[in-house]
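Single chain ahead, by itself, as structure tokens, in the form predicted on its own.
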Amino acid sequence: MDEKRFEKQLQFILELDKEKNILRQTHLSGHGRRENDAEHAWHMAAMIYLLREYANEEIDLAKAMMMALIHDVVEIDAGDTYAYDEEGLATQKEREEKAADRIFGLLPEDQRDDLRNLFEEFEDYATPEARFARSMDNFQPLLLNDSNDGGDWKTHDVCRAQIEKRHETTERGSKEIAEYAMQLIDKHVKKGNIVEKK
């Protein structure tokens, strides 16, 4: 055993355990408490796993779940940014690459190339693990709310212009599962979940 390498490996798993705490906007199924970044990233990955039948092209699984696990650990430094905070989306962007270069500057040089890599794969939508792993990270949180009564919606007075906005990658990676998430918005403007016009 290199015992240099696993140190750094050891420290990094112990990095990702932080992503525990960092509590986002959405909250668990039912009326739950909030739920954490591990959970959702947990979350994303199981359903990559379940729902890649509808993803628009053939995709490598292991790598998109991959990308689901590792895609929000930047947010160990950088913190949750709400996706309708438009002051924290201004600045979302360096504070995650500052975040990036520290945290997978933990492990050893090729494992932290082969993560920093699929990280910005996936902030760039490069491949077709990208883009159904994006939008999975849009509809996961919708589902959410979905099951929530639009419970979040409310509390953040969210227009439908802004939840369509953030959904239109969603069709990058799925066009069904896209249409699914119009029909979810639609319904809740309806029931005056979501508002539709501010």
Contents of the next structure:
Protein chains: 2
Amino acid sequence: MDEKRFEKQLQFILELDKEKNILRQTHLSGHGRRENDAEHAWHMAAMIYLLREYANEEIDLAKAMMMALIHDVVEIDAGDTYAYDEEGLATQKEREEKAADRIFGLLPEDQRDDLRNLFEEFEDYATPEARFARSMDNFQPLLLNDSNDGGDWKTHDVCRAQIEKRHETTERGSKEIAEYAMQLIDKHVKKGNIVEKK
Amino acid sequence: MDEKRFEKQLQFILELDKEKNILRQTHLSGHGRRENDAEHAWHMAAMIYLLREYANEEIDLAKAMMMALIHDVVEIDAGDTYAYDEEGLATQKEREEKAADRIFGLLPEDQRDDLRNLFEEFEDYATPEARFARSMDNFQPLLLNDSNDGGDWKTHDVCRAQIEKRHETTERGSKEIAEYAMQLIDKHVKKGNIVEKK
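Mind sharing the form predicted in complex with a further copy of the same chain? What's above is the form predicted on its own.
Full complex below, order starting with the chain above.
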């Protein structure tokens, strides 16, 4: 064992631990507390495995799962940006690139490059794995929110067009799941949990 | 899409959410709060990907990662059993088998069998993936505890023999990581964080 290499790997692994303290806007099912990045990524990775039959394209499972597991790591420095926070979204890219340099830079070079590539692919919808992982990134909070009578949408007072815009990208990874997602959104508009227009 | 099949998959995925509320004895780095099952599994799966070069045998990455992601799912019904709780350990097997029947039974049959197999393999150290995933199951809390000056060991007043017994199985998945783990344990005995003998 090359101990220096191993120590670098461990330093990155310990850094990852901080994702457990980064809260998202989504609440756990059963009207629970807010979810954190690690929990969200865990859920997404399991969904990739369980729902892979609905992916538009064939995917490398391990690659897609690892992509999901680390896709939010930059939030350790850059914080979580809510999908409907327009101010935050304007500076998100720059803040996240800087964070990626520092955090992936903890790893040995070969793994730094591998994880950075996974992260960039995800950001850019560049591969089948990225497209399907991003579908899960959209669909996972939708499922939780559906189980909570749309509580997160009500809190943030988002309208149908905003939600549909976000979920447009779901079909790039899975047409079938995107269609189901649109039905769920429709249901919550009818129930008054999502406003039709602002 | 077979909607009935999809609904079963979603029911299982929503059931998984409950793992985020099952607390372990391990505390997060930085002397943080207690970790939950979902966070632990997320951390383990990322470690499988990052540390695979140290596995004794070649492993199928996606299989080992999924095994890690769901290995604690039975605790939704059976609760977490601390590694050094001897009373709890005596009834653990029975409680967990019953939970596995119910929880994996939510899935369509093919996936019920697939996940049940992953779970049983993990329990029985039956495959290279199971042996390496179990090494990570041991090593992940050791890393956190090391970062917290052995706080969890001090709280539970465990001695060297107990910890070494637990970590004996680490070498079945990775001799190199097991050796490193033993050095860490040694360090904490010397620092007085682990008692030499009870």
